[in-house]
Amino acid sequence: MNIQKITNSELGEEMQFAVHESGFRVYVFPKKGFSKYYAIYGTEYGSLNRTFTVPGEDKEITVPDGIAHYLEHKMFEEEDGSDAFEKFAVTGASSNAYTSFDITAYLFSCTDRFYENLDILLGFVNHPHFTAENVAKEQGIIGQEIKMYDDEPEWCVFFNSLKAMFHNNPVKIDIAGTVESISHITPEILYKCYNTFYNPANMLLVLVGDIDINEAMKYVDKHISADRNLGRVKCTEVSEPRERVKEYIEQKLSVSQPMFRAAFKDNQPYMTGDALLKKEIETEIILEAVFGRSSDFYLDLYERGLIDSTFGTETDIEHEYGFSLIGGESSNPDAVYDEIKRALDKCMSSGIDKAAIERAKKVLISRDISLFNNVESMGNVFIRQLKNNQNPLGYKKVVEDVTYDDIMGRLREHFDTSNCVLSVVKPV
């Protein structure tokens, strides 16, 4: 097995990686002298992957919404009746899992017995156990979780913005599905999705800490066989109109003050590698320069009482989807929305202040450098970058190479004020 290394002398960091004969990708970020370890084991499978073709078959299938999240819940239950969480508790590790739009991940952190915990992680993820009884039992549990999120204001204002932006992209569908959709999930469907997306070549493992990659690969060999290599799964690409569904969406819930998100959809999906990373960085620079805490916009609206400390921005730019959100709490969301559009239109006509762009670049670089002091942050950020064929040690150079013209081009393409959305949650 060929172990390769990439180093960044400026950061003093190294990435070791190897591809198992099964196609399984393993990445180790050695942290000599660190007392903490972190492992995150992910499959390129999330709520978006509802329509796909099973490798070796010709017919395209569509599975019930929420099945990736459902599968994540069921993976911890083992055939002998034990629970993987209990095994981690015995070793003193802290374990968890999550499902997002495009990835499902299983993780743990610990301060000792690392390889024992790695053995547990690789063991339960590679040995599923689904029965009619345990699948039916989970439907009630996840059904309650879905209902809980239906009344969660932050979740509602977020997902409502996606529904108002996207016509066809399944990113607008709740990750957990609906009570009705999960009622159609069976052990047979779970096994079909597991065998398709949990094949080793569609998965990757990121390890951070004082770790020996050769020792880690012994446990990979123990749990993963080469004959399960089906390759990275190709899912059906969705055609998405450029135009929004509607400009305004509102919901009333038990909140003390209105919550809002001004939302912008990305119209250049299906990029990967540094091109995708560059697009994300350009977007983050714009948001930081125009709406960050040191911007004229923020200081002006804060002093006028239109926004408070909850105001912020986020961007999520991935292979199959992308969007940016600006929001928080405000007594007058409509007025803030108008100010956001006015600020963006001014930037398009007059340009963004170059000094603000340089400050924003420094903010992004400092955030990246700070990642390397926290093993959990490294694992969580790097697994997404590695999934997208990006080099986690090369982030700073991509930031530095972004030009002013790149920024202005991204501003005009992404922040189209004639095609944005306002999502509001108001008090009952």
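Positions refer to the first chain, counted from 1. Each form is matched to the other, and the largest set of C-alpha atoms that superpose within 1.5 Å is called the rigid core. Shifts are known only where both forms have a C-alpha. Since we're looking at a predicted model, the values are computed, not measured. Compared with the form predicted together with the partner chain:
Regions that shift between the two forms, defined as runs of three or more consecutive residues whose CA atoms all move by 2 angstroms or more after core superposition, reduce to a single one, 55-58.
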Contents of the next structure:
Amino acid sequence: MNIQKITNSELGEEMQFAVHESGFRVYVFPKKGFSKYYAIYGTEYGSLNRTFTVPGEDKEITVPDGIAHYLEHKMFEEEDGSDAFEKFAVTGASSNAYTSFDITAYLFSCTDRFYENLDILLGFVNHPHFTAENVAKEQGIIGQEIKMYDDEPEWCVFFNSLKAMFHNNPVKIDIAGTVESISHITPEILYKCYNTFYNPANMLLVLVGDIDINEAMKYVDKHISADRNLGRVKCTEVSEPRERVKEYIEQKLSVSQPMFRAAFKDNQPYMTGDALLKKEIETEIILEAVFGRSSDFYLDLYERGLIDSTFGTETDIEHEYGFSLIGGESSNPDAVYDEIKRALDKCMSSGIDKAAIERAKKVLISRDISLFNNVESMGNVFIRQLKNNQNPLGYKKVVEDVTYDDIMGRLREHFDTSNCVLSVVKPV
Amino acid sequence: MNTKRLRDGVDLHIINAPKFKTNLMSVYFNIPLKRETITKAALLPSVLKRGCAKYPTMKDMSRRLDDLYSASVSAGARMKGDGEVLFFTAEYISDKFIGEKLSTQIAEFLHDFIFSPLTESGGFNSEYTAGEKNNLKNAILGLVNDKKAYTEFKCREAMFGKEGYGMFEAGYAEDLDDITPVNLYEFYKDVLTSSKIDIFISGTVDDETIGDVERILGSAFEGRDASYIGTTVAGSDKVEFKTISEDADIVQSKLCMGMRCGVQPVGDEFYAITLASCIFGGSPFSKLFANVREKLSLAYYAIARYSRFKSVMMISSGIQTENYQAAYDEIMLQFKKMQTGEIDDFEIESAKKYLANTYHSLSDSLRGMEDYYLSQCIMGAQQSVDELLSGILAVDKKRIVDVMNKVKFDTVYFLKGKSAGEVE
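I have the form predicted alone already, so could you send the form predicted together with the partner chain?
The next block holds the full complex; its first chain is the one shown before.
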């Protein structure tokens, strides 16, 4: 096994990595002095992957919405009728899993018996066991999970913005699906998804803590055989028009005052590596410089009572989708939306204050340094970066290398005020 | 952790943990939990955050923090049993990454922030006060936006009334009208001079840093005759079990059940109830998870949590309206099993390991450690995390059963959503 190392002496951090003969990628971030160990084991598979070709078959299939998430729930089920939580109960580890648009991840944290836990993790994710009975049992549990989100205004205002932005990109479809769509899920379809996306070359393992990579690789050998290597699954590219679906979307819920998101869609999908990271960083610098806590915009609108401390920004830029959101709560979302557009138009015509850009860069770099305080945050952020072929120890350099012209270019491309969306949740 | 008494009623606590990339510097004011002051206490930190004499606008404040390598300052009020703490916490990159004494400048910033607020004619800035009253009003009314938190609060309120522990941390909208820039400032002056003060410095801390914090921040506080606010635990001798149902325009109903436990925060019974609540509903292999969720598929979440200060256990779950009785019966059945000792060794061993993992993890979080030690100080407990854990590990089944038999149901709060037929 060829084990490689990357170090960042300024941060005092190191990454070790190896590619198993199955194509499986393993990364270790040694953290001496920390009590906790963290392991996150993910497949490049999420709610976006609804249409694909099963290896060995020749026809493309479309599967029910919410299936990646359903599969995640069912992976915990074991052949003997027990579940993986019970195995972790023996060691005391705290385990969990999540499904996002493009990743399904299984994870645990522990302070003891790390390799034993790693053995359990690699074991249960590599041993699917779906039966008609255990699949049916999950309908009620996931049904309640879906309904819980239906009542969460923050989730609704977020998801509605995606629906108003995207025509075809499956990012607009609820990750857990609907009560109706999940009723079509069978063990057979689950196995098809599993066999396609849970192949080792499509998966990666990120370990954080005082861990020996050679020891960890022994468990990889134990659970993963080279002959299951089906290669990284290529995503089906979706053609998405540049234009938004509609400018305004509204829902009424039992809330105290309106919540809103101004949303901007990314129109440069399917980037990867540092180019993708650079695009994300440029976007974050713009959001921080123009709308951050030190910005003229924030102070002005806060003092006028149009926004409060719930105001904030976020950007999610990935290989298969991307968007930026600006929002919070306000008694007058329309007025805030107009101000957002005005602020961006002004930046486009007269430029962004250079001092604000320098401050924003400092904010990003300092956030990156703080990330190394927490083994879980490290694992969660790094699995995304590694999936995207980025170097988790090279973030600062990319931030520093971004130029003023890069930022202005990104501003014009992404923050197009004639193509943005306003999503509002209003009181009943 | 080391503690240095700076003056009467003013302590400096030092947590040296150089493995972190950041430091924390915090000041806590311990104040009583009273209906007359809870809204003021919630309002105060946000008015102070608007500006101080040296950095009079939010922009001046933010820019200064940006210059300090984008340090962040949080301020707020947090309930601790029958008392509450006002906190001011700065998090900043450790000096070792910067090559300059950031700690000194942070101590100066906190000093300016706390001791030189922006005032006019004997009160806080009137514009800031008015603006923050409005924001706080929105935050108070916003409780209803999170149905789970809302139901848990309503349950707590039904158990303890609108005084003391039954109050809402963010205060009451109807109390805002009577708050003026002047009476809020008077309240603050009183807090500054008469409350018990705890200062924390955590992260990479050397003697010079400690000296700076003492000189710049610590010495600004006068000595005072002040102590922590004690808490009376929720007794479980006489309890009247009540059920409250409230209709809501939601698709998933929320069920919250509050129990009084009558357990002191320090001592053997505390160890037993901590373990018991973990077995009952505190993990993915707990009785509630295994039965309400996994066996009967009634819910996505079904948990029980124990509050150490007040000795209250709360069960929380989200269910379909029609399944109320089924969920209620199953929770009661599992509770009965805890009381009759239908608990197997595997459950006890698993919970012990789970809690060991939780407590060992504390040393990986600066904020977690700070809160642990602050709570210990307030409760008058002097245990290290290891001592506390060994107390829990020594608990046997008999002690679990004994302590669970002290626990009495007080209130069931049901936030009743639409029935399946009404959902479009």
